[in-house]
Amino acid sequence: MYAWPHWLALVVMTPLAGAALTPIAALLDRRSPPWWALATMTFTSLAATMLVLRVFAEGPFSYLPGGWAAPYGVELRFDEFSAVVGVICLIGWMAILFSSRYTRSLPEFASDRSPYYYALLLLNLGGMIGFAVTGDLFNLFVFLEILSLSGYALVAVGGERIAEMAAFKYLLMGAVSSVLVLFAIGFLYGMTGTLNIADVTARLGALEGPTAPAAVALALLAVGFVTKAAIFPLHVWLPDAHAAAPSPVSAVLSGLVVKLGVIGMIRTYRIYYGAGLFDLTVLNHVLMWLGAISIVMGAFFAIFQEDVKLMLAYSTISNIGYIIMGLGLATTYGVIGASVHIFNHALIKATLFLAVGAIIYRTGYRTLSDLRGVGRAMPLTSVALSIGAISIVGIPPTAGFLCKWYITLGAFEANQPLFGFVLVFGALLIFVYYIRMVNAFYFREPIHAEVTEAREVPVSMLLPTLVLASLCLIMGVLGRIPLTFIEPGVVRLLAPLGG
């Protein structure tokens, strides 16, 4: 059943079609949007599961809608890196379930606006899935715009002025990033006459030597995608956007959307490693240093935050630094660790944002000083948050440990021990600011009645948080499974380097 050829088309089209039909479902029953969105993501998750099983059993495969072969037709391509769609579906499903109760308490989510919130969420998830599985550059850009535009709207949906300003800043940086990627695609098309990624790779490899347009395209793609990934110092849009958005949206943005910038970098490496046109040592060193600086600076800024959502947002910058540094190391261990951290960090950060969202939902407060003692009032939610915290630090046996361990091994494998020490130093800084959070929640006396009298959130909000927290532990214990799964894709990616 998993080999049915149309699963790959359905995994892309289902959330997009579901988004378009959400307002219509709301006309039939105004209470239906969350359940319609859940049903849509349930079917999408089934398709994603079938695809992951197939790539595990058979390796990468393609789907040609309409049967038109490249370069005239569109190609959908599923490989080990595309398996991120499984995590997209899981976190998307959990965010929608969490939202079904969360949005009822917010005045800005009146019944007439609710359908558009769920339509935007499905559109964002569909854009991410399409970006992860497309095999041609044009649709890469199209899906990039779908997930970007819906992301801007989801940040602004909070309704407050700070949310609107955060969305505007996000839009400005996102527009610059998109223009850079579009120009790069134009350069590549001008040189090769095709937009299919495999064809572009082959035709670049057939060139007699490095050319200026190919170098410019590489630079534009790299800058565009690391901006989407919010690497320091191109991170300025992220803290406000993730902190101002509704908590389920923050979980999707921080857990998933920024990772698409990393997936874009992996696709860029696939083209340029495969073509063998350039020695990418300089780019790799730039990424290593940007990653190292992001690790330290993201953690440094997080230490001084009182707002827990801002703290989590800066933590994202730090952890994206680990992933970018691992890619820049260009060793098997480093890239395996970075690739698995895309998956695991998504689980961890979704856990943290949903847990914090539940606490804010019950208490109305979001600073450490106001939330003192909340761990005693909301023990299950706080335990989930604590599991996410120790996971993101990288304490064994949690999901964050093996990824960072592999990236550290990759640093020594590349004869770059300095970056291994930076990784450990960054983990210590992360430990400092999460200790501040745990200390406030468990060992400080509450100062607000709302905190003292708080109780656990409804099951529809608590269940997603606990499930994701459990996965943070399970993926640590079973960490060899994703590492083994991603290794063939990494070996193919690095093969032209002799990696």
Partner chain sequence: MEVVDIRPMLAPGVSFACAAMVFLFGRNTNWRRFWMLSAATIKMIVVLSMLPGSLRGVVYTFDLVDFTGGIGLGFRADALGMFFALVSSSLWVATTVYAIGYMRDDEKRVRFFGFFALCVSTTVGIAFAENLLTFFLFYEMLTICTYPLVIHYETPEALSAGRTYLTYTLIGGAFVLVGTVMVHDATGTLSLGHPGILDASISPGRLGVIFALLIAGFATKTALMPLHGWLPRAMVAPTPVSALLHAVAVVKAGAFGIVRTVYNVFGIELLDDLGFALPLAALAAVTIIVASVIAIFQEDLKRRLAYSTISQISYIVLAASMLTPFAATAAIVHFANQALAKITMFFVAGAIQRTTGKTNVHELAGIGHQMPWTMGAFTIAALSFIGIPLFAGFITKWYISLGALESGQWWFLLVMITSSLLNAAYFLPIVHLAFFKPARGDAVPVKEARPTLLIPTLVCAAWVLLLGTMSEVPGMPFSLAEAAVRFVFRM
Given for the second form:
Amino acid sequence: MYAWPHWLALVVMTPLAGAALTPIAALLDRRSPPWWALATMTFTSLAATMLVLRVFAEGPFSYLPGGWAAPYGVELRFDEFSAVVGVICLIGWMAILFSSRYTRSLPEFASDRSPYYYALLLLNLGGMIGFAVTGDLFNLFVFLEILSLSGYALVAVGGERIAEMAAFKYLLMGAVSSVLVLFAIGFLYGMTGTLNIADVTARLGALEGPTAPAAVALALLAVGFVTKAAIFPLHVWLPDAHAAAPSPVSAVLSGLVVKLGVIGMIRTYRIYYGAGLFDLTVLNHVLMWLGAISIVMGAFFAIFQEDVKLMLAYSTISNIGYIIMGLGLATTYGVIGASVHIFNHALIKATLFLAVGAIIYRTGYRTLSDLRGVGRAMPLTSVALSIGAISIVGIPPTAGFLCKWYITLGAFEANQPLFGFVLVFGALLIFVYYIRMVNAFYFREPIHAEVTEAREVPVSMLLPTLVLASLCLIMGVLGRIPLTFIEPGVVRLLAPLGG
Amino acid sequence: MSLTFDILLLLYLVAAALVVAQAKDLLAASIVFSSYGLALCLLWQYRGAPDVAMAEAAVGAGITTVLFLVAIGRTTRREK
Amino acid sequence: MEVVDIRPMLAPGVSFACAAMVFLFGRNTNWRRFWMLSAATIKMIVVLSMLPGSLRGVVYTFDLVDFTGGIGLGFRADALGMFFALVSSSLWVATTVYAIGYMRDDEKRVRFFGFFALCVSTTVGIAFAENLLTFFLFYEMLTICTYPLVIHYETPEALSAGRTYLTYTLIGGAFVLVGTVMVHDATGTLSLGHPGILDASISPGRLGVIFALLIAGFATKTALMPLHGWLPRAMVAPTPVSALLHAVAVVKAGAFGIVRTVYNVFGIELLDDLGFALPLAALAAVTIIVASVIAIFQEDLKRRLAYSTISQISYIVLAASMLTPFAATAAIVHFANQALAKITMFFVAGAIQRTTGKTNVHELAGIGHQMPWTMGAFTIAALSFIGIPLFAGFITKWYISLGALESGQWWFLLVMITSSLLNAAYFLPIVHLAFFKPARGDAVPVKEARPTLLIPTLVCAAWVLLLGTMSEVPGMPFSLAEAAVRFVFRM
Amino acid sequence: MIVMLWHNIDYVASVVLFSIGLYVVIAKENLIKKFLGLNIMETAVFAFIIALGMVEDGRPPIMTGDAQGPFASPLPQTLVLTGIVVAVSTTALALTLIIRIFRRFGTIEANELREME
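Could I have the structure of this protein in the form predicted in complex with the partner chain, to go alongside the form predicted alone above?
Then the entire complex follows, led off by the chain already shown.
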């Protein structure tokens, strides 16, 4: 079965190559880019499925392209956390399908830009996949940059008035955080003489001499990735960027791209827990507090938003707070919950953004008061939206429930009942603003003719929304599967702590 | 490679960076930034990284500066 | 004996489906009424079909989904749950008929009846919840489903009352959730199928926190003082909603939560050892007295009834926290006694308002001559609350008093007597006004409320009498209460 | 202390340059200036990484038939090469955005843009 690892190279290379070829495909047929992108992602998804099945059956494995031994060559490594690749493929596929119609409605989106849009989207997805499976810090940086750069460009691509400012803000903070990560990688290299994550871990553990540089590197990595993950107070770039981007892009950015910051944090933890160089309690406490503040602040700001997309963007901050807090708790339950929430929140947020995108596509409005009564005009989309809403609050039996439950259990397990309270009250706040939304959509009289006359969106937009919404339900009922799937990874991550 | 030369080069880098930071004229800042890139290039040449030095000369000092010049040409030259 | 049977899930499920139908076909009056009544009757039939088995001691369970490690959704119809479900679902039929008459000309009928139907299915869900999580889920759904009903008229006053209601109950719900997580953290299970899942191996401090969280959470809905602020304000809602809030679902759900916490989460012995119950009992006693005193000074009939509810529902809490078999019986049967009497009173208040437009107590002079049947029903309910023998309320007070003697806490007796006097003080003047004072102005001819309003009122009043006189007849729900008590006390 | 700094003079210079760059990014309002600052930050990090790979009297790590060590480490150099390319693409993207912002809003001062929003 040694053909298996080649899939690992393919899953990374396919979207990147597909991105490069998109303009050529566009030359052959002007309307082909979406279909080309879909075909690319279909193949990638196939490869991703193979990989996820294998890691499920046999545990983590690696691949050395070019056949160089680990410390010198490039290593791709697929572990339980890399399974996020599956979600990336799924949501990427749905977002591309959704875009095929949606981009036509964007005000300044000329059709000749279409190939670049899909190329950027594919680049972004490929970058994320690469980031999730890379086994060395060098590629970690490369893929981080690929996904960030394409992300900045995608925010601006819709061409709305506010989008360029938002993209610039995003770019500035993103670039600074990337430099911090690069700086940290330099430090780690200087101390260990290798860039392979496993080697770095081993050599850092055997390090003699001052540990201060390692601590500096840790701080740099933490700040860098926490910025990418949009944790308070480094979240300022997120709301505008996610609200200004075209809705399918928002789904990708909010569902996936910020999660890669969290994956980066998990990789960092892997190095530092593994090395056992020093006690990470301080960092964990900082993350718990930042997570708690993010939960509350994100939800609090979301309550006062009139713009639906801004509301969803703030809710992302709140939910990333859950994940970061779960990581900071550093107990098995907490980290399992946080890891699964990476997957589930991606599904939920993508559902919400696609549903809202569909509504904006039909009505042209995006504030709560303008969209009154839209639930009756577009019943299926609204049902998807409602499913997403109850999932994100964490009401059983939907996808959001079990992970939040586990994170809360983790808080009690870690003897931090205060954070248990924060988690629950955060959920309450989230609940309040989704009630506002559902209330406006279903129980208010429409004030615009466009809203009353709105019809359901075409199948190419409705299908992704409904599929994702039903997955929110399915993942809730089958919630045990991702939990048991991720558990060995978490146990291995936390093993050096002796828990 | 003498230590004196090293120190002079590094001092020049810091000075150039400070000028870039404080200059109100963006055009001047870009040009100083270009010379900063060339100094870096020189430094790396001595540090045993000629390939990186070449890349920095071409891309860092060259293309980046051109990009800045174009951008300044299309927007504004003075920083407020 | 436990039997796997789908009916405990079917009971809330069927009415969910019917409620969905109300939303879908609600624009047509006949279809709406059809689905409304089917929701109410089918559910009652499902519940009744389990009654014979339940009386024989059969417990029906149905596990819907088990997520992982003791977290799941499940249903379980034990004696206690059956009792609550029986009360709420049978009263629901009456309330539905009454609501159809009351809301005949309202604009937002579809929304109203849709949520109305949802409410009772969630109530039955609460009654049949197998574990705390399922309980919590339905408990929160009840909060949400009642919100559109409270704000029904959408006046500024109603909207503000709705906000108050949501704030209280959602925060209370969050307390319950934290408590639930802590229970799971401490025991690894959330099941309500045992007489107590917590045990003394957990540190008393932690148990205290869990107890405080769960009780505080449920007490917001029970409107135990000082968490009662939302209830009088929610009186702006239409009368059938008041019946729902006060008698059938909402405060009852809170009280049921407290009963479950005391009997099924903590268990009698543990709570007795810990001594947490006494403060709760004291709080309940204070609520009973203070709310009654406030009620005396209320001029608006519905507000007076609201404070009376706060007082009456606390009997359940008081009885539950006495931790003796007699008191437990009282706690359980009071679900039925309070519900029937209070729903009668609200029906009367609504009927008076709809027929004559009167809402204030002093306007009611002579109304007994105008609406004799209606006011007759009111009198029966009032006498029941005061605790006159042969009326349902007497049973409660009798058993609470027995429980007080059993536990040696003589001051409970004092509370009972005082509260009876106070009840008399705020209900009897109304009866006196209605029957023995001449109407102001011209003599009005007899003009009863329309049948859809009158018949449910009379049926409920009749049940108050039946429960008061024939509670010991085999097959009456009373034996269910006894079965529940035997389970709780492991007798 | 002084001696230690003296031996690590490259690192010290990198940190100083990095701080200057960070200061510009945070404190200056002009968007182009911010990006000049970001470039200084990036080059500072590159200089830092190159200094790490430096071996005393090392040769460039270029393989020829008769090359003899010690070599400078090749890995950080590839990292920096990638970094340079990334930096220039970031700058290009940023400057494009800046030009478009200027066209729309007529200014590229961050404080004035905030007021317009």
